[in-house]
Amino acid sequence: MRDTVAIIGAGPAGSALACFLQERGYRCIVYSNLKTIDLMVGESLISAVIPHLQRLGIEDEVAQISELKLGAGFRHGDGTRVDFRFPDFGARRPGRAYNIPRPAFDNLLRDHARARGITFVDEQAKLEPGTDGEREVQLSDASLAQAGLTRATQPAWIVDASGRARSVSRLLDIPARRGGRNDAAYFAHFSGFEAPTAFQGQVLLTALDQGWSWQIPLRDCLSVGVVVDAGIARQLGSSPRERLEAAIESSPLLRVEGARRQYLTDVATYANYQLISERGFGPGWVAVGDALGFVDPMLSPGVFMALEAAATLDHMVFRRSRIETAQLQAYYDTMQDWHRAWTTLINYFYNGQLLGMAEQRNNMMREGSANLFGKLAEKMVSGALAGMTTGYKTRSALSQGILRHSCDHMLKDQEVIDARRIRPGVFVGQN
């Protein structure tokens, strides 16, 4: 048996982790508080996900609750869009995901690592700095004895895993960089909402006057949501639900596909914005998933990067007999790459270029007025930017290079593009 590994959070960063460590031989321990929310962001995955679903065993488990997810479409308020399927990249990156009922896909994975015999400690874990000399923090005598060990036997290493509450770096004040937005989201699952989808399990986001929407189809409802400038979302009524309804009564589209909508659940918030922290590792302790840094979701990247960065520590660290700050530093540089990467990509929805090129592109078919050498690059450009999405891609630097050289090379129309850019501070209200 190797060393053993506290682990702050049963979310799916802190139960896949438990698990691919397991394989290694540590002993892990998950700290959970068993908070339960009946809506979560990251409902929708992407391709990239299955490797992760199909080496912890349960592709299958999940395929049974979720939607079979195809693909996805981008459109702007006047019906302007682009389609794309996920495509293939081999037997071993498949091009499907799942949209997924989230608390249960959350349920299937923690239960998933209780069967296989980790030890789960349903309380939450209290921490506090390392007294040792050789430990920046630790564990609470208290959070020690319910996991049945004392200070002589303190796990040799802390993940924090717990998400957005960043246990480590709050109680070592490490301060962490913001992306440039601060949006509110508002959502909640519907019936008789419809959703003009092109292939099966599409998730639909739209481009608003104020913000963007998704549309992502459950097994058994639509989750529709809208994510507005925080500052603009008090004025959009004083309730949650007032705020959803006024946004989704400001876009014609989704005001006739929401015509006859009715309510399944309460409106859930969340703060939309990005963040990674400055440090993500110490002596004795790292962070993984949300607890280190979160992507804005609007390409569904967020239960994806959990995953990954569950792995990749897994890969880059915890796999050597002796964790060196080497093999740390770089784990934390791969996840910041992979924050970077997917910011550049969901910076081209919002500046507007994603949606001028479909615009052009759409005119081009059109009028017929796409030569050969037009439809290569519009093929090229497809494959790059569907590759991305799909989370395969995402960091390869000749896909980055394809859609960076079409967005600046191949868009010639200014007007276009402004047209289409999402502005955080702007609401025109209903039309």
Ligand SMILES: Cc1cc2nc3c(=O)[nH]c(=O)nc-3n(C[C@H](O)[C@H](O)[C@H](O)COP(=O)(O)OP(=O)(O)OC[C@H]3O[C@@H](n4cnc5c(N)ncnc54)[C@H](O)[C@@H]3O)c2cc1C
Given for the second form:
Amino acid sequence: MRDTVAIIGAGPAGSALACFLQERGYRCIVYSNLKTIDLMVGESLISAVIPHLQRLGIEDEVAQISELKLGAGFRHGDGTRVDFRFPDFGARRPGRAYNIPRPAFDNLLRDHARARGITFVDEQAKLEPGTDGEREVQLSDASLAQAGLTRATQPAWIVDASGRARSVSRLLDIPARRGGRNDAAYFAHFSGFEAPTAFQGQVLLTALDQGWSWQIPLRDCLSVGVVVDAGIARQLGSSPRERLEAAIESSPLLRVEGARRQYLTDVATYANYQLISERGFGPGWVAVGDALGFVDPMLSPGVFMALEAAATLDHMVFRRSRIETAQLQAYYDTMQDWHRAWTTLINYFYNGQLLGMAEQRNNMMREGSANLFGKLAEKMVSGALAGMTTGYKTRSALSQGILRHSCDHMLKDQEVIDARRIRPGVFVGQN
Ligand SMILES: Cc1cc2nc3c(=O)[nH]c(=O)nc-3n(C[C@H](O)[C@H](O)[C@H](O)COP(=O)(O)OP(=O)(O)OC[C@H]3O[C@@H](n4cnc5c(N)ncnc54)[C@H](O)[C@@H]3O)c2cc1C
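Form predicted in complex with this ligand, following the form predicted alone:
Once more the chain from above appears, this time first in line as the rest of the complex follows.
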């Protein structure tokens, strides 16, 4: 048996990491404060999550509780729309994903880890600064006792998988780099709310004047959420429900599609911001998943990133017989690169270039003005974009280059782009 590792938090990152490390012979103790609620964000997965589900051996079980998702679509209020179908991205990768009931998904992962014999302590872990000069953080005596440990037998490693609680970073006051947006998200599950999907499980994202919305088909309902600038959100009403209602009514598309909507749940509220810790490890500890950093959810990368970070940490760091700073740094650099790649990609959606490109293409097709070169270029751009949104090619230098080049050189009409920009702090009728 190798070292004991304490994992703080049993979300996707924590539970998956426990399974990966147990396979390597580590003894894992997972602290889980079991704060699972009825309604949780993270309902839409991207294709690149499939290899992780397969490695964990849970894809069939996930499929049984989920809606098969074959792609995504992006719309502007003026009707411009671009659809991505995962099976079109190449036969070598699984061309599917799932829309999941998130609390059930997390429970499934936890139960799977428990069934493998991993120890769970269903308590909030308490951390404190290290006192032995060897580790930067340690578990409190009470938390150690809950796991049947003492100071003498304390874990060699603490993995912070506590999500946006960022337990270790907060304790150590580690600064973070924040993204430019500061949004609030409101969402609920509905019946009678339509979504003009082009294929099964298609997630629809719609640009709103004041942000964007999601429509995620689940097995027995539609999840509808809006993400709006936090300052604007306060002007939309005094309760989460009033704010969600106002945002839906402000969109001509959502207003019509939701004309017969019935709420199946209360409205949940989340803060939406982007952040990465300036340091993700230290003596005796390392962070994984949202605890290390989180990206804007527009393209649904969060759960994938949590599983990918767990797999990367396992592969780059814990696989070794002796853990060195260089490996931890390589892991942190890799995750930073992921964050940069997603942020750059998501910006094409926020800054209007993606929908601008779709509009330009539609015009060319309508006018019949696309020559062979134009058609080829358009195929390359769609392929690159599609591969990047699945998560398989997000960090591919070739795909990134194709997208950058086409935005710099093929997109000519600034007005078309500006009209499709999602601006923070602008509400319908205000401007
Ligand atoms: C508005 C919005 C929409 C989103 N939509 C999507 C989407 O469609 N698809 C997607 O993939 N992602 C989405 N995400 C992101 C996704 O939810 C997260 O990225 C993902 O949950 C991260 O997983 P994690 O395991 O790192 O953290 P979490 O899922 O947050 O898990 C951390 C766990 O640790 C527990 N914990 C915290 N502190 C302690 C402690 N001291 N002791 C014990 N336990 C503790 C917490 O209670 C929690 O259970 C969205 C996020 C937002 C804000």
